[in-house]
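This document starts with one chain, in the form predicted on its own, laid out as structure tokens.
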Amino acid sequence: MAQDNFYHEPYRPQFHYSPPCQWMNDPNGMVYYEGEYHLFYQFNPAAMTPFKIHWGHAVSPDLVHWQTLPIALYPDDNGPIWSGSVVVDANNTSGLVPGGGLVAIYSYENQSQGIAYSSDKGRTWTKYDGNPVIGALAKDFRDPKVFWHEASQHWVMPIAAGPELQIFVSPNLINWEHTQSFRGGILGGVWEVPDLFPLEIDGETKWIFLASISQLAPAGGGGVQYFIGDFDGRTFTYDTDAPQLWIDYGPDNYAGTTWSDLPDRRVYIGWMDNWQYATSLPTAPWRGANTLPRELRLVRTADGIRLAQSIPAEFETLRQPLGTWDDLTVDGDLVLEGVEGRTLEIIVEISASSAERFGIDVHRGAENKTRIVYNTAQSKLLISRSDQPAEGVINNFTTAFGAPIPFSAEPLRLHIFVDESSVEVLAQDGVFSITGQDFTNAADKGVALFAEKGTLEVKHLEIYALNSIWGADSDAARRADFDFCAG
């Protein structure tokens, strides 16, 4: 680990949050409080492996630039600290934060649930003397996501319980009553990391239940499903005959959840990784990163109401324009001369195509490239990653994955974010999302449009380079993080 290169190592994300060093998995405990976005996460400060988990902690004024803070929660006599949530107990219902403060609700590794509290904006935490507040009621009983239900005047806790999801309620965050269990058409494995929140559409309030499923997601391994329904403060109801809905069709968006106590929007973030290969990634001195934050909204489609995602406008502050094009016809490969970069934002609208396959190459080099490709015969938009890093083949690394998207009368609209080791695609105004890591060589910086066995009509294209969030203005923070990692 070299101080001069810290936060600029090979594959280090430049506008996604990653820990300064060592292991990170699930983001958890996200809360907005007194002007700060808090991000907690599963963290092993001693190794790049998922053992003896603590809660890491970072804060941001804008969801873009992050300051890593000291570890928030350490293992105790009950065991390591697994995923959970943080709420603002403004009225001190718990009796633990006179004048108001933050309360964390989390799982221990033994699958019991504990709480801790903070009266100094999350800088220091005190464990509750009566932990655990709920015992281990199931083999895989974990990941509480707590919120205040105003109409019922009580706290609500969705929690995973092996092959089902459960709901508990409490007046004080300490004493809990079970109100519901449901299975939701689980495909296999276990449920993890639930979330339950309201969104409005056309003046109507609907409730969204998120849950990560550990197996058999569209791209293999884990993924995040969502259900749209209603909630009365104790029970969630939804159409059990509705199709399975996925928040992302890529392999690298798992354990996603949303910020609590945001006054004007609902913002989601996921762990940008997959348990099929998470411990084998060729990164150092860190392993693990988050997806970009995504604002969630409900939209009406031909198939019914769906979640749609967009990247917060705050990220536009990172833009450096590289070019804008209109009414391009592509036949074969069209390399965009003078346009290159490892960190890019691409907005494209494709009006028509007679090609069998077409799309955009990023991280394009002499041998490798990552391809965003539409397969006309399959009516499917895919990310194809041909990663051959110097460190060797990554076992179980899915080479191609994508979303079923019809493309005929309606244009194909893509919003693409390319970082040093990832590609995120939001399609059709965010109704579809595809997230995948990629580990191409640092010299692979090219961008090209392509059309195979036919032509492609591009109505509009704009490309931006994205500045690093670890630039000169973050040198002091980088030095502090380096000192933390150096011991």
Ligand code: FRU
Given for the second form:
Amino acid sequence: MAQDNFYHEPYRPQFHYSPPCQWMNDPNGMVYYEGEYHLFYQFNPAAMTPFKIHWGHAVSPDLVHWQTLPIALYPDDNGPIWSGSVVVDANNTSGLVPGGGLVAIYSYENQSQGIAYSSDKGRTWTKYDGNPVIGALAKDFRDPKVFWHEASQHWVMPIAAGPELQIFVSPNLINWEHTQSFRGGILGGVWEVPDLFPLEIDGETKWIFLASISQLAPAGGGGVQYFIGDFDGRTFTYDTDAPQLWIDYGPDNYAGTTWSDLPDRRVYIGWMDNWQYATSLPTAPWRGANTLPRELRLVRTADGIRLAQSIPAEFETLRQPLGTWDDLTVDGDLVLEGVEGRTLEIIVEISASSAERFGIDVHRGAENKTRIVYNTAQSKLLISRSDQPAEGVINNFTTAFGAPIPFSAEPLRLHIFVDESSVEVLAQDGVFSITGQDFTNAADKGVALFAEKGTLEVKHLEIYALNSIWGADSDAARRADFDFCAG
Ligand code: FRU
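Now that we've seen the form predicted on its own, could you pull up the form predicted in complex with beta-D-fructofuranose?
Whole complex next, starting from this chain.
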């Protein structure tokens, strides 16, 4: 490990959060408190594999730039600390934080639930001495995501329980009462990492219950599903007419939940990975990264109400314009000469196409590329990572995956974020999301439009290079992280 290229190693995300070193899985306990966005995460400080999990910790002023802080929660006599949430206990309902403070509610590896508290903005934590506050009531009973329900004047805890999602309520974060179990038509595997929150549409409040399902997601392995419905403080009722709804159609967006206590928006972040191959990624000295944060809103579509996602405006501060084009006709490959980068933002509107397949190549080199491709026969927008160098071909790494998006009357509108080893595509104003890691080489940095067996009309195209969040101004943070990793 060398200090000069620390955070600039091959494949290192340049504008996504990844831990300085070692293993990371789920994001945990996201909370906004006194001007700071907190991000905790499942962390093994001893190896690049998941074992004896702790809660790592980072804070950000803007959701873009992160400073890694010392480990927040260490394993204790009850065991390693699995996923969970953090709330602001402003009125000290727990009696643990006089004057107000943070309370973490999490699972132990043995599937009982514990709590810990902090009165110094999350810098130091004390475990509650009556832990666990809920025993291991089911085989896979975990990942409490707690929030305050103002109308009921109590805390609400959605929690996964194997094939069920359950709800508990509490006046004080310590004594919990079970109020609901439901299955949501589980497809297979187990539920993990639920979240429950309100969003408004046309002046009406709807509640979104989201949860990760460990198997049978559209791209293989795990994925995040959501249900839209109503919540009365004790029970969630969902609109069962909707089909399975997915936060993402790619393989690399799992165990995601939203920030607590944000005053003005609902922001989601997921683990940009998949348990099918997470322990085999060719990265070092770290393994694991998060998706970009995504602002969630409800929209009406022809199919009904859906979640839509957008990237927070704060990310525009990273932009370096590379070019804007209008009314391009593409026939075959159109390499955008002089437009290159490993880290890019691309906004494109495609108005018409007679091609069988068309789209955009990124991370394009002489031999490798990652392709964002619309397949007309399938009516699907896909990310294809079949042209990767040998190191990027990992066991169980699906090579193409995507979302069913009709393309005829409505133009295809894509918002694409390309980092060193990932591609995130938001389509149709964020109603569809496709997220996938890719492992191309540093020299693979070209961009091309393509149309196969037909032509493509591009109404508008805008491309930016994105600055690294690990630039010179982050030297102090990088040095501290290096020292932490060097032991
Ligand atoms: C999801 C998950 C959670 C669990 C954690 C353990 O990826 O399996 O259910 O709490 O990871 O690290």
